[in-house]
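In structure tokens, the next block holds one chain alone, the form predicted alone.
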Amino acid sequence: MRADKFNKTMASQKSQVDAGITRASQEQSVFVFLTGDGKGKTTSGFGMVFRALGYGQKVAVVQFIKGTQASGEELLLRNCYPEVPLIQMGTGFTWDTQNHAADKLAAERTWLEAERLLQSPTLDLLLLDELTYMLAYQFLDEDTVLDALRKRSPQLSVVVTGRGGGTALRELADTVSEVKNIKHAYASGVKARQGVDY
């Protein structure tokens, strides 16, 4: 691209960006939904947690599904930010447990903690990791979850991760990003790698 064409393109882009910034004048918390069949939803959610911590904000994490094998994100949070609440369902993946009744009880116990955090007057950001599976497997009532998200503390932004999640969750969210799986090393027989995959 020639320099003069590049400069003209960037000037046009700046004008559009500036106009967008001017239009976005409403100050409020947001609900971000990270979904799709690709890799990186939880990592993206934790990225937002660490971003908020960088600004000195108060955050908390609730993990559904995971919790039997420590991830790099969990280790960093526990070692460097021990004051951050990290609540885990602790049962691991549902294909390992194969116990609907026990998983449902664990999900309900964990959700009670999530509901409490959703009403916190001091939290700035709450990550609800893998919440979508709790709805898909009917461990939690969808209407109850949606109502709690709607009625959260006014200053609290929420990040929900997981595949699927249903139309109602997408419609309620302010921002929805879908991570699409194009190719994954695991499908070619490559073992999950510490620091990359977990």
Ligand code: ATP
Given for the second form:
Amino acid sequence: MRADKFNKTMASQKSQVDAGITRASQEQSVFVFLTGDGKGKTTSGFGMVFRALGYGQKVAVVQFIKGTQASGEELLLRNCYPEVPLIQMGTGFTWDTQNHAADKLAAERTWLEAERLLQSPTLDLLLLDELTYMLAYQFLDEDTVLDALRKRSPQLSVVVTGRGGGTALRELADTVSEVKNIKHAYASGVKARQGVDY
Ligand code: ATP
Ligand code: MG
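The form predicted alone done, now the form predicted together with this ligand:
Up next: the whole complex, starting with the chain shown before.
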């Protein structure tokens, strides 16, 4: 691109960006929903957790599905931020346990913790990792979950991750990003890798 054309494009972009910034003047917490079938939802959620920690904000994490293998982000939180609440459902993947009643009970128990955190008047950011599956398997009642998200403490931003989740969750969220699977190394036989996949 020629220099004069580049400068003109940048000037027009700047006025658009400035107008956007002026328009977005509301100060309020946000509900971010990260969904889709591609890789990058949980890591993005944890990215926001670490971003908030960078400002000394108060954060908490609830993980509704957790594999038997600890993830790097979990280890980092436990080792460097032991004060951050990290609640895990701890039943492993549902296809491992194959015990509907036990999984439902575990989901309900974990949800109680999430509900408590959603009411915290001091928390800045709450990650509810893989919450969507609890709705898909009907371990949790959708209206109860949506209501708790809607009525959360006003300063609290929430990140929900997971595939699916349904229309109502998408409608309630302020920011929705869908990670689309173009391809994944696993499908061509590459083993899940420490620091990349967990
Ligand atoms: P990540 O934890 O890497 O951010 P994610 O949260 O987007 O991934 P999940 O559906 O929660 O994805 O799956 C977690 C694990 O499955 C990760 O190890 C991830 O690399 C892997 N994974 C994610 N998407 C795919 C896919 N489309 N095919 C195969 N494996 C996948
Ligand atoms: Mg995930």
